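In the block that follows, a single chain appears as structure tokens, in the form predicted alone.
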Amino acid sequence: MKPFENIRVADFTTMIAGPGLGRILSDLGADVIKIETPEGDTYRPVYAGFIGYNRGKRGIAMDLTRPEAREIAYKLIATCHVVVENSRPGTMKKLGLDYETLKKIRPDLIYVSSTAFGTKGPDGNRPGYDPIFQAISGQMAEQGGLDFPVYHKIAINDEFIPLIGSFGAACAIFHKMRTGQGQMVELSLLNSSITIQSSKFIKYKGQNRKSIGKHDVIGRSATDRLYQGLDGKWFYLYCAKEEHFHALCRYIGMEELITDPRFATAGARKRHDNELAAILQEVFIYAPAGLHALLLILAGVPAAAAQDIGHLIKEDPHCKETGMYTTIDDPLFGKTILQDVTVKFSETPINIQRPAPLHGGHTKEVLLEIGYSKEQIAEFIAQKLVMTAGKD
């Protein structure tokens, strides 16, 4: 049986953050059904990242600015065990689908809600999207400096925030079934930006922090760092204990290194830092990146080319041996490779359930599992109170 089998969701979220906590849900054996709205979630035109956020879930799309769309919805949710939504304080008490409205109809409902910047506070109402946090949250100037801070592609605290948030659906979960208790489970992006950099928010007496932020960082030391091979591609050196530092001198064929004033210790390079980086760049300017790479760890060295994701899926024999992908059949473009489910069970074998809906996928299917008829649905429909597209 899988960890969350048997446990329905109705998934109200969109873009990045609240669909892949849905996601994980789904992954893990739970029934997620996502709800949209006519027009759909905002994030479907970027259809492959959609894929990504919203696979194995069953998708159904209604109205709800009309009552009526609002009380099939209601029917849905007496049948879920959670309800995920990443609405801006207030939307989903304008619907009607708040906490303190929908424990009325199911009294043992887990509601988590991801915000922006959570219920309270000054900022509580404002919009917020995962760059805004890398700004706020000093991820962007710890990165570049204030001088030049520095935007990261990856959408580092959009993924990350769907942990938590999954966590905390599942520690409820666990709650519930000791006392039968359902709760509201409250997150925050603002709080996801902090949390990731937990080590950095302290502050004691005497304390003396400092950035070594700049817009052009490729590390932190000369054996802490990136370096460019022969063919113009870069790899990263990580010399984390001494005696990788003596392998680093021995591969290079420079062992008087590990016994220079300059070198022999861990404060000594760090005062000719500069030099030592020199000595490292000249030496690995004479060969290709992933050749150093390669022969750095067999002479045990923490290394490691710098590669991109089209060569992780296709080409790297370690993703490809434990499994880290998958094959499904998308709607629209049909063989597709998804990253596969990423916690791995002895007893409980886990997979990714269906591909991401079409936009009301699976209107009619759900409606009908609630108890409508089809004649019910057929005039739902007509009325533009559900939608329905696809094989349903």
The other form holds:
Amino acid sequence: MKPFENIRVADFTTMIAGPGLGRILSDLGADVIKIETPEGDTYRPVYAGFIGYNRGKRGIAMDLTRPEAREIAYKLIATCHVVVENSRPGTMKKLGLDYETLKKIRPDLIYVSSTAFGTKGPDGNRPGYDPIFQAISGQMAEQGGLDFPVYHKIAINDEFIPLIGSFGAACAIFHKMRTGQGQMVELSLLNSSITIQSSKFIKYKGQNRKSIGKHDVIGRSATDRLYQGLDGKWFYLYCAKEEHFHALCRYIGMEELITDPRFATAGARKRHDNELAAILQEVFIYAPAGLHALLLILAGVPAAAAQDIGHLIKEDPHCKETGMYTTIDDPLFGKTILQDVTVKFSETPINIQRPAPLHGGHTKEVLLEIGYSKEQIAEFIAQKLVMTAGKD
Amino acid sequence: MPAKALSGIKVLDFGQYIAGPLAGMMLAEQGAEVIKIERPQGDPFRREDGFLVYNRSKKNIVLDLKQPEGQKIALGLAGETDIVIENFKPGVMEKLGLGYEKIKAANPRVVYCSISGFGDTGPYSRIPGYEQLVETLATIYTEQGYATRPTYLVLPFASMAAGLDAAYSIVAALCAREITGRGQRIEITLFKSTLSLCRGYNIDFNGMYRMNWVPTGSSPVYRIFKCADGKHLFLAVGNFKFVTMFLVAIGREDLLASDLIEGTPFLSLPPKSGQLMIQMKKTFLTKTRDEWIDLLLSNGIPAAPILTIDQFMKYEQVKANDMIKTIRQPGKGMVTQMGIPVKHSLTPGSIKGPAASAGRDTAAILRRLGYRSNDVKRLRREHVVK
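Moving on from the form predicted alone, please list the structure of the form predicted together with the partner chain.
Below, the chain from earlier opens the complete complex, with every other chain and molecule after it.
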């Protein structure tokens, strides 16, 4: 048994933030049905991401602008415990798929809604993508400074919606198990951007907040940064404690630095940071980065070699031994290697349920399950109310 | 009827730094009673501002877990808890006599969540689970930077992701317990949690196209632009409808028929040439940042100024989302910080109070376990508690 094995989810989301949430619910055992428009999720052409955020789900496609298709959606939702959507405020209402309407069909429904800015307030209805919030929330400026703002490659605000949203959904599911009540759960990219920065989103009198963001930053200090090795590759060195710094000095064969007044205390090292960095870089250039990282760990100094993703996916011994990756048979691309589920449950182990669906890949299957006959389904297809694909 | 989703749920939070405490705080604000167990030397994160957020809404007891009596008190609390959270190095809880098997024997319904850098098996399990090292190994810095030079990232993605993965997994395990009657162990690693943020490229299949990345954005219509006054904005023309609206708004309808825009917005196809990028950069240098923002927003095109976090904290929409709260923090006065990020209509979460001082609730918690005031005095004298 998996934690959410008895939960069925109607997933109306597109792009990253919403689909990522359905993806986690599916990992936790829910039967997640992705419902697409006739055109399909606009993120489909970004295949890597589409697979990553939608594997594990079944997929159906229907023209929700037509009342007859809406009736089919209602019949499906009557069998669902959770609805997830991330359309612009107002869109679901126009389609008759808002919480107030659906609550009448299923009073104990949990309705998870993810917006860009929220639903009330001056910008409540504005559309927005992840980097809009990287820009406005200070993430870009905190990283690179106002003159060299940095666009984070990871769609951070998008990526944290599924985590916050899964927590919100799980709490609502737990409450429903205990009381039978459903409710609305609201998320936004704006709130996500605040959560990620919650250790900086703080203000009080006498606060000493320093921003380390600047152009091309490679770390925080000489003993907390990236260094380059002989092979041109990089590794991270991090002395969190005095004992780490001492072990580092011994490792580079310069024990005298331990008592050198310039470096003997954390305060002194801070004042002579550039000198220390220069000494270390000069030593590190004599061996490859990976070797340094390994030997530093053995010497008791926290360190790690920077890797590239190809190596991680195909060769990394730790990933192999701990089962980081798994292989699925994608209906479009065949053999696909991707990260396995994130969390290990001892009693209710979870796994990836299936590859990402084709557009309408499970339409017939799902419609049969909710009580339509083969003849009715054929009629829906003929009227272009629903779309099918593949072996479905 | 419970007023909050997690009303009546008890949590024992052995967490320190970010990941463990964050999970505990999320549970506390949805109604769980969370007791933070702190070591006599204190959570090393106490000196950071973030401590105030990740430890609010909790009770606090200081225990020396190296002393047998400290372990006994912890085991007493573990016997009646629903949840244990810990993010020590793998093996530490076992050494303290507080490992999963031991606690499960006394309390089979316990949900025991362990968070570590790399887990307790595999070659990297020897590497300390610090944020920076996890992100280095998880390719975050390599992918962000230029091909030959990684970039250190300021935000603590690894700890934040692991803490939130822990939070939802714990509640999922509570749901499972409603059916099975049994608890279980949950294992989270910062390494896996971090990589799970990289789904856009952490995959391999025949025909996979890896985009050439630049830290200002690779697409000519979805990137950072510098404006006439030296300030920056982000233009997020994220679908083809917006591409059209944008080109019309800037008077470049001519480009609609040009093959220069092929593959935009996200460049699912390689760009035809760098020409469009050059033209766009020049275009944005013709007006100030605020002029551009006015023009773009009034035409319904997603764009935003690049602000500092201080500017952001004054943004009206943050208030409208009830995301900025001021709490009296003993010793610091009024501290402004984030609200509850997820809104439940029926069981809204709430902040239950500031981060407790070390040992604030020690006496009350010991009394609950049956210790009398003389015992408490003795335990203090013997430095078992504080």
